[in-house]
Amino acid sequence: MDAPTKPSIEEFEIAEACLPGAGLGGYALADEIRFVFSHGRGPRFWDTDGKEYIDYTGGAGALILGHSHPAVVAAAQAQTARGMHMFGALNDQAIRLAKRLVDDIPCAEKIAYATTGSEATAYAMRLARAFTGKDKVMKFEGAYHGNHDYALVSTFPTALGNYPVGQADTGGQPAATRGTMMIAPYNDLEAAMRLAEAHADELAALIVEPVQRIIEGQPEFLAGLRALCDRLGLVLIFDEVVTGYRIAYGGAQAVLGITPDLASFGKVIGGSGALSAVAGKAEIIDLADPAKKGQPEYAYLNGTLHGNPVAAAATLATLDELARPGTYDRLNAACTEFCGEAQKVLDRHGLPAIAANVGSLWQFLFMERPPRSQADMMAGDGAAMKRLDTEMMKRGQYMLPGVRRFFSCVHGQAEVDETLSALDESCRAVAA
């Protein structure tokens, strides 16, 4: 009797015929580790062939409560029964969430909704340009601020930059758009100051991630950017799409004690649904007031799913869970402890790698010490890192090769033990 055919074989055939690279975006897994997602629960999920994985990709960080958290599912189901979508008018869930975000986020005098993190960063840049009347924005080398033409400059550089000139990351990107972005090295305050001062008459804003990929922003660097923007009259934008409600409740700004003028939020904001936001000073956010249409400073912000009530309800349920006392202490401590144990495994096998983490963000890096800049990342052994990650994937640990990953609130000791065992086996395979 013939062995049953795996469901994924036909699914991949369809995907290869219908989707570019048989993927859903910028990632397509190698044939030896690719799979088709079926369903998830807590820190784990299953593919359509029945294989079980421990999930450390976590929806690119959105799933801070894991898959299908009961409170989030219940909130989304309840709102779905009431109505899944409205447009052109307010809904009660979006209003409740807006009040919650304004109360939670230090910089948020008001918020404006968007749908994705990429939209939120694009809107933040647009608002800054409208507010200052200037065109250019400074970003930092290696930072990912979304998929739009303004953001995709020196995000994946092949060589260190000729600052402030950036490298195009995508085909189809207008040279004029790329020319509005200035590039500086991350965690280098002196370089940022020098470049900003030289271009102050055309610079509208600085946009920065408090944690760039797996690189921790140094407090003196981030505080220095705040002082620099105050001195030159620039808008300081924190991209908290990843760090918002991930590093701490309310975002990294809540623990850093540094308040930006604007901040973009996504991922955790959205309750795993299609919702994001720009938070900030009322005088800047109010430039998107529809009553200002026709005025030169009006900034157009609009989207079909802005303030979607199902996503808003799911977010409110998520925030209720995250607001419980001790949540972030436990989450961050669990990730730090795991990385400490993982380091012992790496060392035991003699691999020249570190298990680096910032809060609940972590990654295996083939370098001697935690990175401070994109230059440090490029100096590491990226090929070895991807080999190790691929071996971990073969052993049921979902972590995109070469990409930062996340602990969730529901990763427990059972998951840690299984992952450390898989790491031990993977190290043996890499060493061999």
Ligand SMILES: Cc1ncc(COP(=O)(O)O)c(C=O)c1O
Given for the second form:
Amino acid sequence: MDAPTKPSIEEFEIAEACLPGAGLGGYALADEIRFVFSHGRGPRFWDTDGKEYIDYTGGAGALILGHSHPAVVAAAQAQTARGMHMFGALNDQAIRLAKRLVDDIPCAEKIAYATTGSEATAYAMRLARAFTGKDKVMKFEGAYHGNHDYALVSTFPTALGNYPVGQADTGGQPAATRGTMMIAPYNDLEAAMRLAEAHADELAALIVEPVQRIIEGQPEFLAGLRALCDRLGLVLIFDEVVTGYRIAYGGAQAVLGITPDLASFGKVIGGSGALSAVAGKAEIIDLADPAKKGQPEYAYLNGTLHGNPVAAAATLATLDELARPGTYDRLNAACTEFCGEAQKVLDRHGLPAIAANVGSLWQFLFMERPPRSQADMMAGDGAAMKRLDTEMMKRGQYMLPGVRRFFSCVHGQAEVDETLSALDESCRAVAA
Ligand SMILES: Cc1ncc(COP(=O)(O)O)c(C=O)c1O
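In place of the form predicted alone, output the structure of the form predicted in complex with the named molecule.
The next block holds the full complex; its first chain is the one shown before.
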């Protein structure tokens, strides 16, 4: 392994002086568990003090092949040597990837590139508004659709909903923007129908995560939303930024057999790089055709890094790996088996917690049964959950306290054994 770069104590001082909360975004780890990432390989990484971790945060879900998979590194390096960026004109990698995504994703008659998952959901909402000529979008309480002003409504509600009125998740959000979002409870088809019918004349779209955080979308709920959108002439958007190529090759829609009108993809399809996409019906995606500039329905989708060739090459290599027969059966079964073993440890220590998983998404939750709604999530013991996760972090298991986490294709028996042993010690610490 590479030598440690610089003692973390010096790096924290610089970070504290230069970064808000000494973090890179929405998370700043408590002093007792903070670290500075140095380098990773497969399911593991090392901090700048040389401490080893097993990575279950997995780049917020992007690292389905673990750190620096050799095929992905080779593809990115080869393209880096050929040219790292191109703007305003096509590049061969972006064309090959577009064809691949159109072939793979059930709803994808066409795709439009973006850079992040947030941009992809913002684009999907804009396309839906341009297509229907209506302003409002319904989202579900507790769903995360990214960092933009339309998305940050009732993602982290402090109280359950006054549906369809949403709560602001952030300062700096215009009230007028928040007013264009409608909130409904997840997995509650009747409530969604009632609210959508009452606002059908102003509603453009419904956006939904097929798996909302760690809550499995009930197939009859998702199918009911499809029927509702068909009946009322609304655009159904699946936010597959997490579930895309994670639950199944091509996305959750490939196994659900429910085809949305639009879907946002990011994370896994970035191949660890800055690439995301909106996929969907050609008549909607084509509203972004630059030839339509000047027409009222033209939807402006444009960004410096859209279709970046290095990210596209890395993604193509990632998809080649994921397309190997049996990949998802193995990945999902390995995570389910791990959670089964973890449950035995939790039970042995008498902790009132479950090791919940949906495919390769998993989390320890202090509740009796897998959650179906944001209400269930809020009824769980969040403080106990964070205490257990923090103990796991102290033992080299990288899982953001209280946040859903990921298994990857390269987590094997050695990682499972170490993690279960860390869980045993962590449960003892928590129980004490
Ligand atoms: C379902 C979902 N949508 C959108 C996003 C935003 O993606 P990004 O962080 O790449 O902007 C996320 C990120 O976690 C997500 O989980």
